[in-house]
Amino acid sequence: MPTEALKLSQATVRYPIRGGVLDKTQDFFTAVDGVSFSLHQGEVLALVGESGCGKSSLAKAILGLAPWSLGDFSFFGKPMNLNSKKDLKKVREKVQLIFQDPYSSLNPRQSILEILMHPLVARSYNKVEALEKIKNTLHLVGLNQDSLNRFPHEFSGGQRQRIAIARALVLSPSILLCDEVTSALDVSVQAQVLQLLDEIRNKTGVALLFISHDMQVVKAISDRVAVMYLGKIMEMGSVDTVLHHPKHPYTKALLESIPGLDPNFPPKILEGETHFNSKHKDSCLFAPRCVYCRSECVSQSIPLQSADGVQFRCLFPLERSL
């Protein structure tokens, strides 16, 4: 059995919202509210879901960089508590973040020799080691050593992406989290980063938490998915059975929007507005969107439930696969 390298139980992030004169907090924003998963070494999880539904949140609170509200948190088996600067200097020795845009990721007046020196230097490794691991980590993402003289701007959009992916793992992290990293990149460039990220995987057993609402994306590269909806966990399991049998009428609306290439079937395009006007707050937040949404729907709480090895919320499970 695997170990189990990262574990949510009930993770909230809020946003205080501030105004008036003072500038004081009024109310919160929640943008994760509830959401509970493991994460286990050589795994890669996937967060799926539109713009503004929590992913990248909750992969900013992990290290620190969103206001970590509730939920606990336990890292390789132990608790961690994330508003402990101690507790946190922890986690950010063995987490590390890649970003989406491999052009403003990276500094344009440092060497690459620059920006893959100074997390070493921080860490207190001296120069020739820290050479040594730079040079081995440039290997790993299939870049030459010529290239530690040049600057970013001398660089495709692919390669620099492979050189914020050996920023993060130069350090020798325990997990990496991926904020779309190939959503800035052409077709053919963001299948070299996928295969390039397996591989890595699979050589060093580091674990994913891959954040994308590209589900062709999902499909390439993941183990399990987890689909996101205003900050709650819509549907979750293996890829397979995620992507190929949904139960979560929002799984299957996101599927359908995909495009193909028979001009016979056109991408559904999901329509409505992401907000949510139930007076319930536990009731379903797609009810608005929901095509199959019926009253029980918009009255009911809506905990996640277990079927067929996947955990949905939904009071109606979709039966039929795509």
Second form
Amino acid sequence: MPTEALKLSQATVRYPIRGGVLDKTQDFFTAVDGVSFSLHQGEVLALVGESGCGKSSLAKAILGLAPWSLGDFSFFGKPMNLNSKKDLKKVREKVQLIFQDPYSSLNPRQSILEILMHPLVARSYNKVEALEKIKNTLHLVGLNQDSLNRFPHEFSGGQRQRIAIARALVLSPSILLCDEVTSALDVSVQAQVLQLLDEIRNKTGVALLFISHDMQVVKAISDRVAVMYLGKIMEMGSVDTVLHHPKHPYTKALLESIPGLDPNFPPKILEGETHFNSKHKDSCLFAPRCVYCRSECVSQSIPLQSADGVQFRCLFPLERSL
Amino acid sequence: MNDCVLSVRDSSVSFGLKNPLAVTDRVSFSIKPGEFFALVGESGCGKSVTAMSILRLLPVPSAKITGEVLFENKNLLTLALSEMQKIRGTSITTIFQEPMQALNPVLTIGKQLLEVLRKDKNNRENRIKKYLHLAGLSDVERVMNAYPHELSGGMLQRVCIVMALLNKPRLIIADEPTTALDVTVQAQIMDLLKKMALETHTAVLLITHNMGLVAQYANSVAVMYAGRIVEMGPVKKVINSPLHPYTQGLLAAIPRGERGVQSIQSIPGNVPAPKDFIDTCRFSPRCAYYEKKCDIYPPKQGDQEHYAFCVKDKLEIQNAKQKTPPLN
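Show the form predicted in complex with the partner chain, please, the one above being the form predicted alone.
In what comes next, the whole complex appears, and the chain from above leads the way.
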């Protein structure tokens, strides 16, 4: 069993809602609600869900970029307090974030060398060491040495994403948080970036938290997957079981709504929209849209259960066939 | 070809006055009444420019459009601006990618919908309500009195579809109508668009980069690459037996839910920028079957219904495929 790199238990992210004359905090919006999972070295865990399900908030909270309100966080077995600057600095060195849009995540006024140098300077590496690291990383992401003196606008989308990946890799992190890394790219270059990430994982043993809304991409790259809906994990387990034999109706609906290439299998429509209703705060959040909804689903709280190595939050899990 | 709603012939668009930069090159296609026609391609291939050139919504005088755009036997490119204005929003309407930005944030939905019908004030409120109802917005009163920020992206896109249909147009141009939406909502919106277009017998020009949407909803498709149409035909034929190496590569690049990143193929290289467009086959630098003889303007290959612009015919590509192992 590989080492456990990251462990979250009951992670909760709450954003304050301000208002009134004095701009006081009046209420909280819970974006992530009691999420627990662990990530092992060399593993790819995908977080999937529609917009507003809290997947990006969770990634941000791990880096202290969103308020970590409740829950425990441990990093390589050591408990960390994400609200303390000292601990956060340690985490930020070893956990790196790659953003969605390589057009806005790279400073247009800095050369690639400067972009890659920043993380190393911040960690007080000396120049010689830093250059050596940069050159190795460039090689790893498949870019030429002569790109160092060029600027982001001289590169295409796929190449820019390679630069963004290189920036995340220069500090030899143990975890990469990939926030929708391929959704701004064209399909014909998407595979290049996915293959690069997979190759890096095999070479360096880095763990990936892969945030995406594209189920097909998730199926290709991940080992495990967590399906989120309105801040809660609905289903979590290995990709082979969760995405091929979903237990939760939401997972099934998500999979079935993708338009495939075969017109004999048209996408099935899931009625309604993601909408938080405080009425369902303690019962099943998906109940208003669920076709299998029964009276028990809205009257009682639904705990995360496990069976067949899968965790799911549903009273009436689906049978093992799609 | 008089039975077509729209027929675009050899339309080329270039930008810039001093050194014009050609963005699209001799694009030709036609749409029949009630047809769901898709224009598919990657970013920067010129699909949106082609669509906007139909309505002449490109910046003047920088954009220059040549060729012909025939709509109801009129060439839209030579029409007076006042005549063009009569066609926009009535005979040809548009649905844009971002519903949040397509609607005016300081006017209620009701006001904006009424404005669309300002020429024909007869019983307009009831007509709007009927359409909103058809579009699945059952709480009509609330929607009419709401401002755009009070509705979700999916509901706003429904409003935009209603807006596009109110004047009973002959053609709707839908420019990436679901790209900003979630998958579950995407299915709802595409179904609605298809259903309402069928009911009103309106032709739809769907601009998209998503081959899945094309396969599920369109009748015919034109695949664009680097400013040119490379393949055109009925959707089933194009997807099941693509003629052009680019279409083949594009289809192979779509993840199909198999395990392992090796299951997804990529096309080596990048989409060229307009300044790097070449006169010969523009896909040749990335093509696995490239040969010296490809260095010409690619000829038409195939039959009247389904054709591609490639030097090599289907057989030649098939033979080449057997000889060389697939990419990656």
